[in-house]
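Here you get one chain, nothing else, as structure tokens; it is the form predicted alone.
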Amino acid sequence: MVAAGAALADDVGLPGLTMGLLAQRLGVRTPSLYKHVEGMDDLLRGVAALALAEAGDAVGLAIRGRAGRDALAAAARAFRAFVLAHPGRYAATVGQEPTGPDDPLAVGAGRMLDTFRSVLHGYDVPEADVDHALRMLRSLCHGFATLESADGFRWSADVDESFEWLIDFADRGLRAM
């Protein structure tokens, strides 16, 4: 049911996801959904956990066998592609707080961070700066992809060219450390 909710969020946007619309999509009555989730908040947490796991898997697969700029570019491109393909489910990840280390949100977020941490192994980032570098990468990738998914780049410059510029910019910054 969470997967159906995630797919619906991608189709209608996260603000449009409701229990009633999900029940309609599944061909059941709304009360039937409560056998699977406690309510809308529980559904959103499930969608967010699914999105983090899927995005982490996509980025992890993309960087396999790569290092340095190649790994950075592969991770950034895979992350962007995931957000553009799944804007509703990805939007559910923003603002969700794990309840503990075994929470699927924490596990998915940890997997994503570990993947980007692997990218950083191709650079000489001092251990004391790893958290800062991870936040920088997340901000760049998340910001660009979410703006693009919301049609936020309406001027004449090619969006793909801008994204490659962003990757080059991050690479130069990481190499300069």
Given for the second form:
Number of protein chains: 2
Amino acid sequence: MVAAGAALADDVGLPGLTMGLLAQRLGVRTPSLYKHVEGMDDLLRGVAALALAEAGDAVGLAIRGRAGRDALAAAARAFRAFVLAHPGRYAATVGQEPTGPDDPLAVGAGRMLDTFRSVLHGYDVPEADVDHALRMLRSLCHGFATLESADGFRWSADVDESFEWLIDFADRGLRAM
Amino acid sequence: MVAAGAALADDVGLPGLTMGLLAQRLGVRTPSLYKHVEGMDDLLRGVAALALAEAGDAVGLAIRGRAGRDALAAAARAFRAFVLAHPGRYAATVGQEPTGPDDPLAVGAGRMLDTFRSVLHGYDVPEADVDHALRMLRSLCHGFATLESADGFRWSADVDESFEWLIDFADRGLRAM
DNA sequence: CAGCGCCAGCTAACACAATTAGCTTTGAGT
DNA sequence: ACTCAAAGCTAATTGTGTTAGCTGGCGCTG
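Provide the structure of the form predicted in complex with the DNA, given the form predicted alone shown above.
Below, the chain from earlier opens the complete complex, with every other chain and molecule after it.
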């Protein structure tokens, strides 16, 4: 049922995700949803956790057997592809605070983080800089993907090309450390 | 009145910005707001336009008289500072599509863009790469600032330090072109 | 100065989303 | 066959956005 909510969010956008619409899509009356979910907030946290887990899996799978520039490019592309394919569920992840360390939300985020950390292993990043580099990669990927999925890049140049350029930029910067 | 809406959004968060609360803060009944604004959507677009204009001014002012690394650092810091100081109104800017080329939203975005373009003038970026570099800078700044304002950086390392590191990274990458 | 019309407020009312309470059905396990 | 819990339903409440239609004040014009 959280899965149905995630699919609906992808279809109609996160703000369009409504209890009534979800119930309708499930062929059920609205109050029945509360037998499965505590409320809208709970649903959103569930969707966010699902998105994080799926995205983490996709990125983790993409870098399997790769290292260095290959791994970075694969991870970035997989991340962007996921956000573009599932804009609604990804949007649910921003602004969610895990309730505790074993919250599915926290473990999903942690796995994603570990994946990017392993990408950095392919570069000579000093230990003290790893956290900063991680945040940089996250800001880049998150910023690009969310701007693109919100139609934030309106002017001319080709967006795919920009993304490849961006991967290249990050790779050169990391190799130069 | 749009200004009051923006201030309220900063106080209570964008989702907390409600017609009723805004009316209350203005000492007026809710329906009276519709004499000044067409509705919630219109209000949000107004807030977004205001935020874009203010942010553009702040960044433009920050780089005055600077060039190269100085300009880049000043622009990035001003941008981040604005988003942190005004999280609500900045959040209103994402996902807004300008209705036309003379929409205040579009001109605000354009001015911001030009400012960053002038920052790039301080580097030897080939003409063909300027758009890509612009998108990279926007993704970096937007991604970092939004993640930070949504409390997306939970783990240890110091966030200010990460941001300075990120400026440095971008500077080195741009100088190496 | 009287009258006119507009601006900005108000009340009443409606639509729709989230949520809760309490009843009913159904199906699995004893 | 009996029990009970899961999952559905209807009815009702609250909160938010929005529209319709009325009203009081204030500047203008005759």
